[in-house]
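A lone chain, given as C-alpha cells: the form predicted alone.
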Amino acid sequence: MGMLDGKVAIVTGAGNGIGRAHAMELAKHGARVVVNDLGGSARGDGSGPAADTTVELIRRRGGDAVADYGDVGDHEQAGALVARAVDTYGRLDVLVNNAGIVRDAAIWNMAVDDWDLVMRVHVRGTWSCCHHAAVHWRGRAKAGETFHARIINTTSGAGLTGNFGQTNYATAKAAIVGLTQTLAIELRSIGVTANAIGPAGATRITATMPGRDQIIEPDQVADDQWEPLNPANGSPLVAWLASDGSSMVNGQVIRALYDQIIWMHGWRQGAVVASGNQPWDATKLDAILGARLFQTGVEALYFRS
C-alpha cells in the first residue's frame, strides 16, 4: 500500500528536472499522475513532447501517468489540464505547480516582454491552475463530499531574499508565496491545504546562470545514491505534503536544500517604535529609526516627542 494510493495528482512543468522528480515520486507512492509540460526551453521558447519521457519513466516503474502538453499561462488550457485529470481518473486530489521559466537581466537591460512572460508562466500559470482546481473541489464540497486535497506551489530563494538580475523571476516567486497563503485561508474550510516549497538542484534553469552549466535529471541518479544537486532531493517532501498526514500544515513555506528541510518563517514583526499616541515628526525619525531602531535592533522602543 502506498501513502498516495487512490489519489490523482497534476504536476506542471514535469517534463524535466524538479517537476519530473516530483511526478516520479508521487507515482512511486501510488498516485496517478497527469504530467503537464509545454515542452519549451528554459526561456519559454518553443514546445515539444517532454512530458512523454516522464510518463514513460513512470510507466516503466509500474506507475500510472498520462501526458498533457498545455500552456498553464493560458487560462483555458489550465482549465483543460484540470479537466483532463478529472476525465481520465475521475477526480483531482493534488496540484503541484512547478512550471516556470527564466529570462534574466539587470533591470536596466530587461525587456518588458521578458518581464511579462515570466510573470505569465509563474504567477498567472499557478493562479489559473489553482482557480480551476478550486472550482472542482468547491463543487465536490457543495455536493456534500468530505475529502483531503492539496496545493503545492513552488517558490525559490530568489523570491524569498531577492537575486541580482531576476527582478521578474524573484517578483513572481514572491507573489506565489502571497497566493499560497491566501489560498490556505480561502480553501481550508473544504479540506484543501496550500503550501509552497523552495527546492534546489542542477536543472535547466540553474544552468542559465554563469558558471552553473551542470544539469542532472532525476532518473540519472540511483535511488540509493546521494547527490547534493539531484533535483529529486525535495520530492519526498512533496509526496508527504500531498498525503493525508500533512493536514496540520497549511499556508507554509518550506525549503528543501541539499539534505535539509527548512521551515521558513517569512515576514515576522521585529523591532518596534511607537509615538505615544502622537503624530510622527519626519525630522526626528533619523534619530529614532536610524540611530535607535535599525542599529540597535531593540524589540520595543516607545518615543515621546
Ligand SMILES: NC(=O)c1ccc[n+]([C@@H]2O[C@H](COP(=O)([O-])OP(=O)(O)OC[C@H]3O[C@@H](n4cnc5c(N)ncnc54)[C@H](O)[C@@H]3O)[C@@H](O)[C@H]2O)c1
The other form holds:
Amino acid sequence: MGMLDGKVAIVTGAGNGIGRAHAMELAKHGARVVVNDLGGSARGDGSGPAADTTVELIRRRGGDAVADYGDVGDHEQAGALVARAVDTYGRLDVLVNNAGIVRDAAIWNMAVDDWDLVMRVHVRGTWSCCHHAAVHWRGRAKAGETFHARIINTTSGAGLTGNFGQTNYATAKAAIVGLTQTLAIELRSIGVTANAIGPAGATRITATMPGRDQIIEPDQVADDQWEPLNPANGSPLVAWLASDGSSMVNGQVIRALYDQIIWMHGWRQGAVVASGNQPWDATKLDAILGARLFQTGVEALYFRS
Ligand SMILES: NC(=O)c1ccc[n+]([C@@H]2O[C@H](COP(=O)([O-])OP(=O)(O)OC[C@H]3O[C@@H](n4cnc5c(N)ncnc54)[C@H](O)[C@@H]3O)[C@@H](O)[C@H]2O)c1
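The block above covers the form predicted alone; next, return the form predicted together with the named molecule.
Complete assembly follows, chain above in first position.
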C-alpha cells in the first residue's frame, strides 16, 4: 500500500530536473501523475516533448502517468491541464507548481521582456493553475464531498533573501510566497492546504550561473545513492506534503537543501516604537529610529515623545 495510492497529482515543469524528480517520487508512492512541461530552454525559449521522457521513466518503473505539453503561463492551457487530470483520472488531489525559467541580469541591464516572461511563468503560471484547481475543488466541496487536497508551490532562496542579478526571479519567487499564504487562508475550509517549498539541485537553471555547469537528472542517481546536488533530494518532502498526514501544515515555507529540511520563519515583528497617539515628526525620527530603534536589534522599544 503506497502512501499516495488513489491520489491524482499534477506536477508542472516535470520534464526535467526537480519537477521530474517530484513526479517520479509521487508515482513511486502510488499517485497517478499528469506530467506537464512546455519543453523549452531554461530561459523559456521554444517548446518540445520533454514531458514524454518523465512519463516513460514512470511507466518503466510500473507507475501511471500521462503527458501534458501546456504553457502554465497561458490561462486557458493551465485550465486544460487541470481538465486533463480530471478527464484522464477522474479527479485532482495534488497540484505541484514547479515550472520555472530564469533570465538573469543586473537591473540596469535587464530587458523588460525578461521581467515580463519570468513573472508570467512563475507568478501567473502558479496562480492560473491554482485558480483552475480551486474551481475544481470548490465544486466538489459544494457538492458535499469531503476530501484532502494539496497545493505545493515552489519558491527559492532568491525570493526569500534576495540574489544579485535576479530582480525578476526573486520578485516572482517572493510573490509565490504571498500567493501561497493567501491560498492557505482561502482554501483551508474545504480541506485544501497550500505550502511552498524551496528546493535545490544541479539543474538546467543552476547551469545558467557562472561556474555551475553541472546538470544532474534525478534518474541518473540510484534511489539509495547520496548525491548532495541531486534535484530529487527535496522530493520526499513533496510526497509527504502531498499525503493526508500533512494536514497540520498550511501556509508554510519549507526549504530542502542538501540533506536538510528547513522550516522557514519570515516577516516576524521586530522592535516597535509608538508615537503615543500623536502624529510623527519626521525631523525627530533620526533620533528615534536611527539612534534608537535600529540600534536595538530585536529588543522591543516603546517610545513616548
Ligand atoms: N535548481 C535549483 O537549485 C532551484 C533552487 C530554487 C528553486 N528552484 C525552482 O525549482 C523549479 C524547477 O527548476 P529546475 O531547477 O528543476 O530547472 P529545470 O529547467 O530543469 O526545470 C524547469 C522545468 O519547467 C519547464 N517550464 C518552463 N516554463 C514552463 C511553462 N511556461 N509551462 C510549463 N513548463 C515550463 C521547463 O521546460 C523545465 O522542464 C523552478 O521553479 C525553479 O525556480 C530551483
